[in-house]
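In the form predicted alone, a lone chain appears below as structure tokens.
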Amino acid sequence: MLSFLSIPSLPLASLEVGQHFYWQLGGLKVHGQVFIVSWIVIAILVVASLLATRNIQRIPQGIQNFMEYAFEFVRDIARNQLGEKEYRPWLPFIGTLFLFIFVSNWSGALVPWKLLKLPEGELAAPTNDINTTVALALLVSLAYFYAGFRKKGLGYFAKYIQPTPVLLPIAILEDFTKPLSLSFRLFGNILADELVVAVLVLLVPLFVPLPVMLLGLFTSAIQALVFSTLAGAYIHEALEGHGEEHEEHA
């Protein structure tokens, strides 16, 4: 376990590195501290899209025009890397992963979870979690095969040796690099920023940190639409394939 910055006097410069509050499910072992924001998470885009939802207006105000606006943001993502034909299928998959990320990495930087006394642990965005990120990382991956697999069936893995069987290894490597990539991007991104703040908090505990939290909530937009973004991008290439996409630029 390493530890940095545990202080008594200033608990909002407390973060500690690789120590967990843990439920004991049967045999599994489980984060507990992940599990208790991941739900928070889904409870707050819950009862958002409850409260948009329950007297729509055909002009749209507060938190519908809010939603609304989210709405056609992530819809904007998905036809941009799929396509006008493709995306609507794929609209609640990376709607979600773009929700869920973003509200994820700004309850870390607007949130004082550190408040919160577990016994073991702390309190943080599910995103600063390894865990989270790479079992987010893998559903993209899972839903790419899906998508190729549905669309081509066995065809699907014509694309491993395209254009040439020699680059087959290639191709199976990068199958792996990209839940690595995905998942290491994200969780790096949002502990760097916490670990930053928590220093600065540290040295100099009143303003000089806040320029640097506002850009953390601008980083932490941004994250959630790379990831989002190229989820897209895979699932689009699990789609078209190397072959159909060398037809089009012929």
Contents of the next structure:
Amino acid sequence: MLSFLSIPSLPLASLEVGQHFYWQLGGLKVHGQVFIVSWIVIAILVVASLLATRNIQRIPQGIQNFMEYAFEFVRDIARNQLGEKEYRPWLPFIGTLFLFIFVSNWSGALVPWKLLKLPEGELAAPTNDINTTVALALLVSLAYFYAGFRKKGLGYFAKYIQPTPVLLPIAILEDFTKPLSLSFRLFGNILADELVVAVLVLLVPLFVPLPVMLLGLFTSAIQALVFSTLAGAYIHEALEGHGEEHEEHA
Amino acid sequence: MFDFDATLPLMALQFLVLVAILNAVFFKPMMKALDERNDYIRRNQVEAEERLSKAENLAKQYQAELAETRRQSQSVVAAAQAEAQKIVAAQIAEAQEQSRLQREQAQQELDQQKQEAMTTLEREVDSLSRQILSKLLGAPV
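Counterpart to the form predicted alone, namely the form predicted together with the partner chain:
To see the whole picture, the full complex is given below, headed by that same chain.
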């Protein structure tokens, strides 16, 4: 794709979409580049967490202060969606969703992965691979089903016919559109952002892509926020379950 | 672009592991730290409020004591002034009495001396008039 535009003298500016650095695990194929970057992201998160909580002070300083800010941010996301009473058991899931997606997106936007050559494919944000986003979205679906069943048992199914059984097909459809919209929103935004930046870099190498890159940083952060917020909203809906609709927004 | 393979379940597993790890090393300690800090602040605030009210009570008490002491000192001063007034009045009265007595005594002495002088004078007048009489008559009566 777009290979007719590639200029050999600009190693930063060639585009590859749909090519993957395959690893064979037994009989399974996996996308190696996604895992490499996701391990780096996970390492960043774990190391930052360890550094922050290794020696917790009453008066926070340095990395602890920063991670407390991050913690309070994700706690506010979870609390705003789930409410003061319910948010605590779901905080690790929603918080990790936000942190993982956010660090993944920004690693894709900030780190010049192109400088690391792979035999095939290229390193990029893990979230620009559909497998990652679908995995996360399916986990969100499982999470809200789990939340609903745990809270209400089989009574959870009552919410499908709650206001009126006429809406049953739509209610069922919703369970499919939720992970679909979650995964494709994230995947589309991140991939499109990287493509736009790559195309612009290809056409006008210096300075002109900078505003688009800044916009990319912004949308990356917004997508992480949207994903975790919607995850919280879905879980809350399953816990409450009176068929209230939460407006989705991309 | 849309090729799904084993990346998907592995990524999901990996993410769940990440949730578990971050729960252990990030969310739980942070939650604990923040709760502890909240408790600490609340406790300190309650303590400080108690101490403040105690201090205010003490201040009030001291004010009351101060007012009491001031009233006492005023009454002491007033009593002392009254006593001094009394002493002054008594001494003045005594002095006046004494001076009156002295004056009376002097008056009495004066009267007495006057009397004495009068009697001597009378006696002399008597003797003189007798002498004159004898001289005039030339012979004793």
